[in-house]
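A single chain, nothing else alongside it, follows as structure tokens in the form predicted on its own.
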Amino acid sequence: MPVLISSTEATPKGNVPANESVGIDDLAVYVPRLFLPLAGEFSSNRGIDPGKLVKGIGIDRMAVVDAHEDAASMAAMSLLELMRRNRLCPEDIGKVYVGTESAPDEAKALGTYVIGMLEQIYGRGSFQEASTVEFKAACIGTTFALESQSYWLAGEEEGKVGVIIASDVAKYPLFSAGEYTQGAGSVALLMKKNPRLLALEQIYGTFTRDENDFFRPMGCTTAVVNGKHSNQCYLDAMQGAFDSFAGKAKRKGVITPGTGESVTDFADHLLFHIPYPRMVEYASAAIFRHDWRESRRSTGIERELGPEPVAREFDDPQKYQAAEADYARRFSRSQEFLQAFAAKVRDTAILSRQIGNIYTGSIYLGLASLLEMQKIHAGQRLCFGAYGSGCSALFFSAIAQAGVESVPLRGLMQRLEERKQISLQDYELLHEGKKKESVLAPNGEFALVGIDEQGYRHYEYVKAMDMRASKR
């Protein structure tokens, strides 16, 4: 049975049954303290026009992990901040689900490392009744964790809360086409009944098929990316998941478009997975174009752009593809689209422009962007389009609750400005694992302090520089 927004909360556009809600109560974000600008030394050395990076893909700065950081330490940092923000005790937490594709172990769940780190602060054994599992499905892993945990939370009867953590280091070979989309960070979500931020509408549209657009073979530290194919897989999967969501929402009576209306008319914000900020423009253009075909907007769009190309009218498939690509470009510059994009999508990429891709957490950086800019208001519907290469997509929605504007901000923009810029040389040494000493000494944070002869990783909460180089 759907678990939807309570009738005591603000009512969005559409019909929402009155039931106890589950959803996101708060979130915390951890970003490494190092960054590399893409314009300047990097673009010059790689022979790339800086405009292609800053404007073309939309990234200004790339977050870089220091020598003592990895996906596990970042996950522990975001969870620690979440617990401190909400005065949580370990016994309050029933489940810790982690979405990642940067796990340091092929078998051991990353969440066990995280719990071990947190127990250095809260006491040994304090998390022993909190179960943890790792979700791996490329960049969609955290969203599958959210879906799964929401069902557990709906039936939870002991007052426990859940935590979902996204933590990743996006890494591609030096000098590769994907290098400039790298990034790193972690987002921790607090899941509760009757949440302050977002109540999930529990309608999930899905799409899955087998593709080779992006993958990382066993033993490889960097991913294989088939760029153009990957972009097309993203768009195909997103459209498929959107159609699945729209059909379910209509059948359940949660979204009931009238004559000339479309499903996206009932969304105040659309958040997409952000491999790079420009991709959200492509994704939203594809969704709006698809959704508006039968709406009142179609007449104005055709008047501005002319009719869409139709495959059967072309003898040569390549000519059709060229005509389709041209129409898609012109659609993305149309007044209807630009207005919708500015109102519902654009602001979700603010943080990603300063951080880069963080794989499983990128879509939730979009949520953090809207929260930090105070763009979300009670009663608004947020639609999420998550994508994972390989490939699968999940489209779902949530309603902003009455308490959304009372949750304290996180000062993320100021924290990003306080990071340290590093040189291209230091970045490359860190990327290749050749820089053993940290650029910035760990201070008040979890740090990887050693890897023993069996390959087991050891972490400590470090208050001052104490890297114990002999353990490495």
Ligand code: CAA
Given for the second form:
Amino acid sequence: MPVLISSTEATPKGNVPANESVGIDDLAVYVPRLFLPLAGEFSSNRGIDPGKLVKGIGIDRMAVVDAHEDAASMAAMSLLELMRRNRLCPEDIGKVYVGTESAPDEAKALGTYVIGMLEQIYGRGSFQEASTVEFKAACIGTTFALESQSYWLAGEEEGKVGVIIASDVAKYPLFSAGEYTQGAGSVALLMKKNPRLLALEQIYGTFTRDENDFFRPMGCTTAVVNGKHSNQCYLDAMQGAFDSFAGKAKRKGVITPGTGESVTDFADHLLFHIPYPRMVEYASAAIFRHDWRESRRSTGIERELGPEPVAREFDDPQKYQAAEADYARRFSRSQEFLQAFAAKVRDTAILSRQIGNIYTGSIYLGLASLLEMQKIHAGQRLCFGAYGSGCSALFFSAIAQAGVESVPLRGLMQRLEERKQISLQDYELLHEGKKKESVLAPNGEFALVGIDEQGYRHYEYVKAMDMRASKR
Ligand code: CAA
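Here we have the form predicted on its own; I need the corresponding form predicted in complex with the ligand.
First the chain shown before, then all remaining chains and molecules of the complex.
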């Protein structure tokens, strides 16, 4: 039987009737044990000012997968931790949805490899009644999985829970401008009725458009990216999804701004997709600026910054673009913005600074950051802005439940401190698949142990080494 811990607290605000909610009950994060600091050997070899990487981009350390790791093994690790933390049995789980854009197979669902690995621990056939499907939509796949699973869960009548796993290795060519925005990791979400952490308000604002900002044609191991264009696509899509969300939330009477109020006034935390921490600054500046235009804040902002540039008042489009970029820069330094950013956004990027981009799980690393820092309190509204290149955005909201303050922490900061720093040479060999031996031998983890002549991948659970035995 599933371990169902129901929240008996009535929801203090929002669109979530007590005892009928669905949402996130817990999460587990897996990060590889290797990292490369961006300041030091990497920055000097690439001829980049370390200040640009650490401040301009916002990443201190990139997580690096070892020779025995990939998106499937990392997904199995986060699911194993989620199951152990919650004393879940495989029979409790109705669906295992996986969001990934770095799956090792073009046809076989990554979740089947994950189930194969977990069955080494829980017994062969133990997951056979769980369905698994892979959601590929660049960095937004996991969020579409969450939306889809929330509808399934609302109608679920057998007491099953759902699992959603994000797992990715963010990989760009060596020496490219994308290289310092890599990373790797997995986040597993436990989805339940009457969840302990977050009840979804079931309002999803969407935006989709065909773009060439970032993609990975068949057979390529690294992404093709048009960097600056990808930033702009992200911002355009986020604004579109935000407007869609705001319209739906107002029509449903869930968010009802009074005179001078704006939609973001009703959010206590804003979590955005985090390809690199500076991007959440750009995203939140764009959303706050857009949302505050008709609000009481606009007077103070105009007093501080002067009027916004208006396209029709410029003969030359380039001059308009320059004026617009200048205004955006000044807005992101304004008192109103800095206060809102510090209060509602900044802390979501804490883990990403130490890990880098994990593509579709990055936004949930933002959630893990807030949870580990105990920044979320019962009754608060969290708004999520997910983005996937290609491109789509999804903006949705959830209300923090009473359990948010009692679910055990995960010790993530400590675990990140215990990782091993690797040399630039080892990083490059691992990146190019030329390092056959693991830097750290698998220890209490799932490991890729071989790929057979047909291309099928073999994984094994390698038990934790008995340190006393190894010393003898
Ligand atoms: N000290 C401090 N800051 C410095 C500096 C220094 N010495 N030198 C430069 N900077 C600042 C710059 O001023 C800039 O900040 P502002 O925007 O505030 O001016 C910042 O560092 C970045 O510098 P650049 O604009 O020169 O950036 P870049 O040319 O290195 O490219 C990038 C950055 C486009 C993100 C590139 O790394 C890239 O292509 N990454 C992969 C694509 C990506 O992550 N896109 C994000 C949107 S798409 C998405 O979200 C999906 C996904 O996950 C991939």
